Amino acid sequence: MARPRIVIVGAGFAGFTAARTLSKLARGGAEIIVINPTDYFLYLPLLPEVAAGILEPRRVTVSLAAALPDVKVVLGEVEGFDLDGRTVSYRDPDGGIATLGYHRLVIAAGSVNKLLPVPGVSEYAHGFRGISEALYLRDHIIRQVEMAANTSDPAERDARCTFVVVGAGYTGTEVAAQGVLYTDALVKRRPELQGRVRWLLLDTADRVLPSLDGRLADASDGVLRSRGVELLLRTSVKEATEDGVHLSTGEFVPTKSLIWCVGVRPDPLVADMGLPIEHGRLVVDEFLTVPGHPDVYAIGDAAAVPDLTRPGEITGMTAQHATRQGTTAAKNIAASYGTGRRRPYRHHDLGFVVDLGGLDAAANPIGLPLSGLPAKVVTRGYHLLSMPGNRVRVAADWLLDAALPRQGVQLGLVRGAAVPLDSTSA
């Protein structure tokens, strides 16, 4: 038999874990190929710390070549699939089209920013799903503070000092919590701006972190309010303009900074495959295979995986699920070649962590609600254990941030046109 070739589409949490697990199980007995737009794995949970100037961007990017030495990485954007012919077509960074054949296919295409039909959002909002967006947001925050300090127009100054975050889930809450500390540091030597900076956090839910334990949500709420973040709950954006945002309450908020963190949706690539989908995600069975195509697996945000702990539901779009599904898919692929036996995907919730900056955090490891410093220790420990690389560098940056003031310098590496909200994926 020809040497098995396993092609994995995407190197997010699901694809990366599948590739790493397969390389260990195969021990060189299979050719494992990952197709991904970048040559790194991005540790998304720490992006807010990149935007807030705590971590350097390379700290949250792990080289695929270094972390997956027995895996071939192909740079490209997947264009389509021929499931009957067992091929994947992709576009390389220079725009050329190529195809790859496979014996087993793992679709781990991930997700993109979730857009709502709100006028002006795609033109004036900043998304938050990748390194380029985090770097752009960091520059943007610094730029607004500097321009606010230079203007003599009070209205312009207030607009530039106002930052509106939409979405009070994990990402939005962390962006607002870290962001207000960052702007406090930036205006420390600008007395004319002190007391003028506003951070607003909007959500249609009736509390922040609606999917988290109520006690942790309340603790996070208290931290945000104590820092001066204005929480506008049961509120949505009706229209975004160049000069500000119109809210569902009828209020108009003048601002140059609308940060869109309302969630994610599956990569549109899977919807174009002509296969059954559920909530935009590929339908798979409990073994993570696509019905009718036993050689095709789908995992992570791209897959509607049955939640065996909650019959009738599908698993959430979280890194925790993606990582575990990557492991299960790899083992099931190995089982299809006679190594081990196939098992259904079944998970047990380990809890969640939310870093609120400073010495504050919220966490519920194994169902135990924590807040404050104990939660901070758990949160940072969890991230260090979860990262597949750069742990020492991340810990060093944390120590430096605790000991030294943050640098407020624009790098100018990413322009706004390079990070359109409607086309950023992870």
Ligand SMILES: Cc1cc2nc3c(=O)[nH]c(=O)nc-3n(C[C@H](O)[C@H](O)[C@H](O)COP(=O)(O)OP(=O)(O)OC[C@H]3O[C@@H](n4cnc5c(N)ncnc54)[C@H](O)[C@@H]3O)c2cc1C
Contents of the next structure:
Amino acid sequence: MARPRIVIVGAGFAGFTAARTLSKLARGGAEIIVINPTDYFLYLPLLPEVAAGILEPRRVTVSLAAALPDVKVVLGEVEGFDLDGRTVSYRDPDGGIATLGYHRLVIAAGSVNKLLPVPGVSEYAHGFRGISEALYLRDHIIRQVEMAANTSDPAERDARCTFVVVGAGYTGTEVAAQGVLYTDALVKRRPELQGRVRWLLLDTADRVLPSLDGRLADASDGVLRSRGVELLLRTSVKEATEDGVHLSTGEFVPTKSLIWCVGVRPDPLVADMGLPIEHGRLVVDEFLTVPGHPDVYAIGDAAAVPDLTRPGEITGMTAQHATRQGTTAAKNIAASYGTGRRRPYRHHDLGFVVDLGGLDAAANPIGLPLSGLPAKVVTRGYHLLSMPGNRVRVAADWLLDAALPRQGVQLGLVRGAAVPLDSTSA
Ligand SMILES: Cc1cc2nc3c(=O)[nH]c(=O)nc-3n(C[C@H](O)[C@H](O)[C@H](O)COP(=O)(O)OP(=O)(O)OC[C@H]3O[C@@H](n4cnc5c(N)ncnc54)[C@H](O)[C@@H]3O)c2cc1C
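For comparison with the form predicted on its own, would you give the structure of this protein in the form predicted together with this ligand?
And the full complex, kicking off with our chain again.
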């Protein structure tokens, strides 16, 4: 290897940012390689809008080749590391195994759906973590509405018109808030279904958005209730069956739609490395390096990064942290080659945005609580600024959605079997 080679595993918020920053800093002086299963960066926060038929799926993907022209993108899924021999092995899309040597390694493999040991959930629930799941859900919602309209069995119609979202974090809250507006639009031309569609949002916590500022939760709670979403707090699923879900309250809810948004867990790849982990995330120091392996960095959801602004805690699994850790890791790698000085990762929370669909959102930019239209403007502006590409296309879809009725056709491209809740055992 003539030039230093930096291999980055994963091209999500953390890995993408690390690659982009490194290519600017290295100016061709290093070979930067990203290994990722897809040829795109996925802007996850807008996925609920894909499921709700607002954005076309390709809008939330950004081509890695176009956005990272000086970075070599290798399609594949990393399966193992030899930290002593400094190599990673990966499986390419055709199933072939290859290895790559490195001088510096950045592990940014993100997270996968969190599973809970609840009977029936892995069979009957679907997660919400990628394009396929969003496309599956979009089709599934339309299909349920169409089949409910066609059946003469009232019990079947009610089950098909009932959508249960588990987990009232930002993903579940947005999916339910956007979902109810979508089904409202779909039943507009089906008077027999009007007033029959139910959306239930469950959480074991005593409020929605339990990990976010209470003011965001209050604003979101108000919007959800005003749209008729039933909030079942301090409630969990005891069992899922083909016909519905048994709740911890003893109630049985007939449904064909169980949407599992209980959160994420780090990619199991890191747990298999034989290195110290915390909450399933790879332990790193404040400089984002793995203790004992100064040439190995870990960032984003996959890493347990000490939160220097909250001593004793680790940073949350958010895009905000992942992006900034990508920048810090890149600068620290450059520093390890003599460019600049390495610095610890320290980032104060800049607030959060929750898009609730329609003209509603909840946001607290730099701690300032906003709701309604001002929050919506901030939320959409934030997403446009944060996306590394496709801004005009996303804005165009938003304009079209504001002006035209929502399209309600299923393309049938993703069937249920293609999106198992536990993708790691597939
Ligand atoms: C639906 C949804 C909405 C969200 N909304 C928000 C929000 O509004 N605000 C916010 O701050 N956060 C949000 N998050 C959380 C945020 O997206 C994550 O914290 C962030 O994506 C973490 O970045 P990352 O780079 O660590 O992981 P990711 O962005 O998940 O990227 C990981 C990358 O690694 C790749 N990969 C995985 N395994 C391998 C492997 N073995 N080999 C090679 N590559 C691999 C993946 O394909 C992916 O490209 C949301 C998450 C979801 C699921």
